[in-house]
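Next up: just one chain, as structure tokens, the form predicted on its own.
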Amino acid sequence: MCGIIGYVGSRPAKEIIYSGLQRLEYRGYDSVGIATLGKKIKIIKAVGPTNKLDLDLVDATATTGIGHTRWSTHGKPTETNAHPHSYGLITLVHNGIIDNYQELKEKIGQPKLKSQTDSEVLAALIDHYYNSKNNLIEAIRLAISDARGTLGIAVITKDHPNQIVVARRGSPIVIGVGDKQNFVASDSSAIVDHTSKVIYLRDDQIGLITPNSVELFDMKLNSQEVSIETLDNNSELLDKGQYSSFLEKEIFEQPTSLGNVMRGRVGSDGSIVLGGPNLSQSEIQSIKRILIIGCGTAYYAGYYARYELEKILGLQVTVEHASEFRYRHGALEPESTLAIFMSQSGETADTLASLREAKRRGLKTMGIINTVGSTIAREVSHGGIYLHAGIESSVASTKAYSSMVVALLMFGAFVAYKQGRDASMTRKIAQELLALPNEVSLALENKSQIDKIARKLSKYDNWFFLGRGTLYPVAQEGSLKLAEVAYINSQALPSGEMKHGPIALVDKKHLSVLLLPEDQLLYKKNLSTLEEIKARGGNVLTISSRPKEKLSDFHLELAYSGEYTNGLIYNVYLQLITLAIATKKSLNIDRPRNLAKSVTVE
């Protein structure tokens, strides 16, 4: 959610931290701040995005510093509540939530606390221990031992001018390794321009970083092995290029991202080979139930795949909101249940908590993740599938959604083959998948037509998205996108549920988006829904692979791409509708209000 960047080396820290903060704005952007450490610590803060900072006030000679862009959890967006926070000898930036910060306030006393944040309390607690122990790493260890909740922190003090200390519990920290310089970030996108060598800090690890060294410690201050990994250089994905927004760019990158998720996995001969899932043949044979767990867009990707996986495998497939799964007590048989965890970032707090709960219950766990080296990817017991979709800079997820669906379809076909089911079905799925990138490219060519209709639709403030079968979760994802990017009140429903209550909302100011399927029986049933809405004065946009129906007010026609993948073509149209409406309303498309990209707090 919030973003951390830090630098220690021989170069001026000012520009490195500032550019890193700009890269991190998609993680949180209601306030921002930089602390540089030269002869003394200098802090500047601002409410709003990074460009609100007055860089002339930053020490241009300091070669150590930390920065932060904030998404509010405790306290309103104000300069006082913005990070970095200083208390006594300690200056800190913090991602996460300290659940017991009120108790910690009482422990240390609070006469000098200035903000409403839990983060300043953590800084004060570290200072409290530092004054008594005179050892910064020991002080941080004691403080985070007292703290309950999630944290990713970077700490500096004037006592150690060429040093940053980091720690994490549940909130990501990555250390970038350079030549006589090192970097700290909550997200590798902030440092990808400077280094390709990174160290992923693990939970309850503390890192001591100087220009020439990185040392890691556990919570007993025992030295830990330092493992350096190579980062994919996706820096070109962080530029908008010819597009007006990252959202538009990432919508149009879907043919490429879909090709990437299939590369080396789906063969032209109809074979599907997956090396990531660490499942033996006997474990694959034992699967009787699949549980898919995610949040937001990842949840809807799983919901789409649920319909297809049940058809492909003949097994029970359940989709759960990660924020709810860990509080439910349904009977799950560990020996026959596979739990799949979906997350673009691999750091989503609710999903990670659910993963740990699933492992506690003895379930086999697998991940479908976009971010290599992320916590969920490391903690699943049975491997998984990396999407290789590339960095998503826009808060609203687009290419990760379609890649997740494809990953699940590949996995379903792979398991079906391994379980000895009809090989012709696996070949059919493979053929549809291989054709999909081109089908999406053709759908994107209809942007100008969609823009024209969307301009007419922008006057409606209340929307329904309606579908049956796999088009119901497509409707859910379309509704979510419209709400989060265009700020339009929207809800998604199975078409058949309209008459059971929601139709009471229909009037001439209301728009319903009706996704009409290829299947003849379901198509006719959806026409009944169309007639019900029109009989009550509602307005309807139909999207279909068939020509416009007489009762429809607006219509978009698309090409039918196949039994398993056609919903993804509808999804492209819905993405373009949201993009067009948000553009017409002159909204901040990539940074929707109140939202953050990676939700690393519960």
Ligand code: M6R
Given for the second form:
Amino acid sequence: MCGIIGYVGSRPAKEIIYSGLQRLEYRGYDSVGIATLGKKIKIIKAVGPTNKLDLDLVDATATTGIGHTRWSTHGKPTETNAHPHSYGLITLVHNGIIDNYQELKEKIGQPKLKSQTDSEVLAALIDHYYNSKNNLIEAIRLAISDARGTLGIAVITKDHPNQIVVARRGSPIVIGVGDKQNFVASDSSAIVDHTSKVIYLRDDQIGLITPNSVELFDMKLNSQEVSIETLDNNSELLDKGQYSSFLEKEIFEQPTSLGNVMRGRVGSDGSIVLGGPNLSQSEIQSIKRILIIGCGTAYYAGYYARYELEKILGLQVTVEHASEFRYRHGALEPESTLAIFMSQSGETADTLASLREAKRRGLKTMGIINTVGSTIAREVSHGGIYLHAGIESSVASTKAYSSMVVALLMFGAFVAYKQGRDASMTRKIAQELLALPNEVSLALENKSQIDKIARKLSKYDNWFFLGRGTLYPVAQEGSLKLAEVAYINSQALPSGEMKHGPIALVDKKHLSVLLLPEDQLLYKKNLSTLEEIKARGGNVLTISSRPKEKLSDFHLELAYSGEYTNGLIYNVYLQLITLAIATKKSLNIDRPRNLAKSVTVE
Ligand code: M6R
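Having seen the form predicted on its own, the form predicted together with this ligand:
Let us now look at the entire complex, which starts with that chain.
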């Protein structure tokens, strides 16, 4: 989605803004722009990647500037619609959506706008108030009081050459604190090369930033305390290193990221120590139902854990798409329900809106989040678990997924222990978890064998991913990955559902990926699915810990890592299949078309 970067200091702003925009590319965007503030404000824009910007056209000596990557919502991806937008004395970049922009246009007498964006209306509104109040902070305060919707903005004006003003409501803004220079960004990856000291702007806060100072104000313009936090991100994490894509790098980082999510939390004696969840013993005892909410891959991680948590805790566990949860009206039981919000970015608009709805309805809420200090992480009522997976740059989520599953398994074992359930079970979960990083490393060693088969599969344009039990959500995640990165039409189904309709699609041009489980009974049931597909002329890739079945056309064998974690080994294979096919098709692996890393619009 859209990204913001800004700089104020003594170095040429344009270089810093440009490299910040490149850091933000992973979020997904369709156009870019930079404004430098020297004697005058100069703006450059381009449709397409950052390298289309002609840097010679901005002021090389300017030491203040703002930049933006845009993912279109209002108006097409054109240079005119790209940010920064200038109106009168105001130049701004904006993330989010102003819902009442038509109404605001009328309020200020239908200003003559160049673009079709809600953001330019916001610039005009700030300019309107600036003209009457002659005070930029007051003008911004009045404008954002009028605006409905979400915003994260950075504003410059030629009246104040060494200053950027930022404000947020619902769309993140982080201020990077440097030595005689300061930065602003929509996420810390854009500034991590320059500083590890950051201030997270809160909703309805305004920040006034100069090279030597950061002042924060609330919506009554009272001064607010500035609290500086230290990032644990390392800028090396932002380089591909030996890998050809971030997707590949992040798939191969999983042994490390899985180790990180468990570090200090899982003991070899079966103990699980989680400092993040703020749940008292009596609150833990009272949990009778767990509701897991997320979008996309985060949702599928929750779906995987659902099967295991039901087994571990004997409770009712349901999984909801965040985009649907808000519109459901079923009775909730706040006393006995814990809602867990899953998000890599911690900023996904649907997940955040569901969190607010769950809190409004009195539920206890917890987060399983990768991005430290993100909005969801800060708004949950009962803490949660950070994944510590490091920055995930590829739009398609891989390492965050496996860490989310592990975080939920740890949480299940933690609750089981606190609720006094069978200690041998928590020991078994802990042992499987501790062995998992190594099991994943071994699975990754099979890459060349997987590549060989995947190359043969790339001729199929229509796929099914099939599994039962935990392998059904693994099939869902595999199918999403293939669709979003390799642009292949695919759907995931519980194997048993095939005969209820979808089997009608099977023909000799169709491929089914059948995930065969360890469990003897379920294995046999899946063999019937294999036979049914073969009888209709379909092609089948089987993946299992046993040798190839005669009927299967292609087969990949994997190691059995244990009942709780085995799905993650299948998942590694599916990740590698997608990577191999997208590579063969020469696609833009890290930035698939039409997608954004962090979806901050509903
Ligand atoms: O940042 P989040 O985990 O909240 O993001 C949720 C989804 O948007 C995300 O998982 C999306 O489905 C990815 N493209 C999957 O690879």
